[in-house]
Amino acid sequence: MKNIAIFASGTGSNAAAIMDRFIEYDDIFVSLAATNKPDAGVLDEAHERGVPTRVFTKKELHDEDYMHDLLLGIDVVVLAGFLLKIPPFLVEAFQGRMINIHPSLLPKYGGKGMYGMRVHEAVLENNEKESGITIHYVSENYDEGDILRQEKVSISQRDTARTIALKVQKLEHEHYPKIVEKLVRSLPENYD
């Protein structure tokens, strides 16, 4: 059995899509939904599905012993709207086993402070003809890890930041769970 931990800071819609994909599996299990925000919607999404949760502080995120204990037995870490930068020791520990999703076609509109509606507003302000999602490995810098997959959506003159967000979210929910499964299934039996 392979165990997934999801880190999220917001509503948890991507986390919910991932949890829903694996709810009936007997070989892949979402065994933790963790957040840095005590009021994050991801906690409710996880509770509804019987997934254990944990709230941790920024200080705890940077505590090697704490994170080692928290992620003991975890095979893959999935960032789903997690807004804190991952510390280098965690990036190294989960090299090739930690992924993130970003709501634009990286390298455009990525980096520190570029998340959520900020991204869609920037796309709109720059009169882009398309946007989309980027699923990538996590590196020590925001949104700079090797890209696993990109999916595009067209933008019309009638679109607003809100309608772009809805189009992008649809892509996220469709493709992120599939890529998570593909990554988990690609792991060798003994990868340590």
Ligand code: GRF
Contents of the next structure:
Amino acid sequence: MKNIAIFASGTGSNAAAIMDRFIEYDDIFVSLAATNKPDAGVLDEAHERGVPTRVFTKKELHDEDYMHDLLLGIDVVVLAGFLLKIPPFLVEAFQGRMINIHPSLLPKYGGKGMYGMRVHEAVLENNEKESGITIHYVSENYDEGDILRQEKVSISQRDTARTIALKVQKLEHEHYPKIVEKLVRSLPENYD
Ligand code: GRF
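Same protein, different condition: the form predicted alone was shown, now please give the form predicted together with the ligand.
Following is the full complex, with the preceding chain placed first.
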């Protein structure tokens, strides 16, 4: 049996897609949906599906004892639009077991401040012919961990930042839950 925690700060559409994938599994559970934003959409998505939630402050995120208690029994931490930087002790504790998704083909259009529509606007401004998603391990720097998977979409002359965002989001919902499952299934029974 394996347990997943999702961290999300926004609407939580990726979190919802991941929760939906595992809803009827009896060996993998989304056991926690956590956020730093008391009004984050992810909380409603989790409540609707009966997934336990937690709102924590930035200070609590950096508190080793607090996070140790919160993540007791969690095998994999999935970031899905989580906007705070993960403290080094957590990166270390979940080495190879914490992943993130970014709405561009990293290393392009990543790093601090590159999130949401800003990414797609920059892609459009630079006349890119393609964009996509990157699923990667979490490291101490934004968007820099080893890449697990990239998927691409092509961009046409008629695309806007909004249409690129929609295409990319479709890819996210299709692939992120599958990659999460793949990672969870690749873990040994005991890895302490
Ligand atoms: C996604 O585009 C993801 O790539 C990025 O944050 C966004 C989260 O969207 N890291 P949602 O809250 O899952 O809808």
